[in-house]
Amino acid sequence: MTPDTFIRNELALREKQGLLRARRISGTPMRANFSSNDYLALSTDEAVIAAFREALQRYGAGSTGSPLTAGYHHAHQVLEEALADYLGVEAVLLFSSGYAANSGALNVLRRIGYTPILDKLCHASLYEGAGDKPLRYRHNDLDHLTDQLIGLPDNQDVVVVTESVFSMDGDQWDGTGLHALCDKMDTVRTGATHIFLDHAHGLGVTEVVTPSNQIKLQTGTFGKALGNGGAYVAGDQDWIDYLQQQCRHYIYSTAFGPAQAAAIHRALQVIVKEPERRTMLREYVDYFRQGAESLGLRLAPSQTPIQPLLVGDSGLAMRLSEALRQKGIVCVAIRPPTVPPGTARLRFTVTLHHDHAAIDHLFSALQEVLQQDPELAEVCCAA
């Protein structure tokens, strides 16, 4: 079989299984887009846009180089310092994407001798950095994690990899329990037991994660609540300095533009000065869940803006997504391998673009779809 034939066959198979990915040009108004991660509506905030515009005039459109050549500007330094202060850490390093930050930083830890153990539902970027056949523990199952740790050589340094808010289920890590477990392991093992925390979907939405001796590195992105793009790795000064020397994803990538850094900094300032945004977001999430309950929808038990409607079959998830699109509402179907087989879903994300009227409109459309399609109603609604 030629490579061309193999590729065509694989594409045909994915289409038959309802797994073929496709892009659609985004043009739906934000109040009708329930797949956006713009939780605090900062992508369209006037102050953020003004900061971007002013910095474009000052710096130009791009950074013009990697951060270790010509690409590191004053705006990047200002953002790093402000973010370090917000997170309560010693230092921050900026990355072009969350994928690069996660895979690059974890790869460095692995190269200096750490064994990563990942929560089963960690993001693909974390698995990329963990290498071939990484150790895993069942989702949020600290008993299973304990078994994994005890089964390792006594002197092996370990980094437990998890997320503050899990991107596909919307549930949260057990920070208190995980810290207690790491403390316990430090008394029974000679090797270190540290935490690598991906805070991408928690940044600006949940409480700031308190720095600790156990959390050696925290990562996060600016493409969610901060309404922009790019990412960071945060931690102790020595660890961040070492990443700057050794992380290939940082060294050999063009830095994102200084105007973008200025816009992110302004978004961070808005988050600090306007805590009521987070309060309002929580109220919208509660309103969304009340509406879903009134329709008997089979939602995952999430208290975050990520609200998955479990469908199961990939083809049915695609059918529901398309039916909503026909009514002017965007909610992309999430299918394997992004989620485990048999757990395809529509992952609704609630943002400050979604006031009560927008949420009511969504559920009105969803009710019409389910009334017209009994098969979808059967899989989407609780018995």
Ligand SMILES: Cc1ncc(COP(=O)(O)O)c(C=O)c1O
The other form holds:
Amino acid sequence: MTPDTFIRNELALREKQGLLRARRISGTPMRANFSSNDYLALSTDEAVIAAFREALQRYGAGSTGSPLTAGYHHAHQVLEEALADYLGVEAVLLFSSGYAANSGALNVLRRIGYTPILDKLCHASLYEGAGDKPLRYRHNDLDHLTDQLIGLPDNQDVVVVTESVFSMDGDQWDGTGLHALCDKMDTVRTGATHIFLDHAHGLGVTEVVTPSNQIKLQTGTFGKALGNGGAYVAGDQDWIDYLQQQCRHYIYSTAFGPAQAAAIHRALQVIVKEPERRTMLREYVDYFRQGAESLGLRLAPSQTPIQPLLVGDSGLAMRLSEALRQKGIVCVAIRPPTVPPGTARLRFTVTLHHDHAAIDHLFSALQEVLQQDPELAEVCCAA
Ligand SMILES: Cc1ncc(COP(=O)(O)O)c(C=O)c1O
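Next up, the form predicted together with this ligand, please; the one we just looked at was the form predicted alone.
Below is the whole assembly, all chains and molecules, this chain first.
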């Protein structure tokens, strides 16, 4: 079979299975958008936009190089220092995306001899960095993780890879349990048991993760609650210095622009100065859950702004998403392979672009859709 035929066949197969991914031009008002990760509404914050505009005038549009050539500017340094301060870590390295930060940093850890073991629901970028057929443990199942660790060669250094808030389920890691497990492993194995934590969906939304000896590296993205783009890896100075020497995704890639760094810095300042944003977001999440409960919806047990409605079948998830779109509401269906087979869902996100009226509007649209489509009602509502 030629490569051309292979590709055509694969596309046809995906279409037949209802798994073809498609883009839609964004343009829906943010009030009606329940798929964005702009949790704190910082993408449209006036102070952030003003900082962006001012820095654009000062620095120009792009960084003009890799951070190790011409691409590292004063604005990047200021952001790194502010972020290190916010996270309570020694040092931070900026990356062009969370995907690059995760895959690049984990790749380096593998090259210095760590075996990664991933929570099964880890993001694709973590899988990418963990290499072919990485070890995995059942989602948030520390007993299963323990069994896997005990089965490894005694002197093997291991890095447990997990997320503070899981991107497609909205549930959270058990930080206390995982630290206790690492401590216990130190008494029964000679190899190290360390943690690599992806804080992508937690940054600005949940508590700052307390640094520890076990968490060797923590990553996060500016593409979610900070309302922008780009990412970071944080840790002890030596580890960050080493990444700067060895991480190909850092060294051989153009830095994001200095104006972007200035805007992200301003967004971080807003988060610090206005803790009431987080409080309000939590209140909206509670309001959302109450609304879903009163409709009897089968929501995943999440306390974060990520509120998945499990549908199961990919075709039905697409049908629900499309029916909402007809009513002016955006919530894209998430299908395999992004989520495990048979767990297609609508991943609703609650943000500060919403208010009670916007959430009420969503639920009245959902109610109408489910009343008109008993098959959807059956899969979306708890028995
Ligand atoms: C858990 C998690 N990690 C990493 C990433 C990648 O971040 P970015 O969008 O900045 O590449 C994402 C975003 O999709 C994510 O959900």
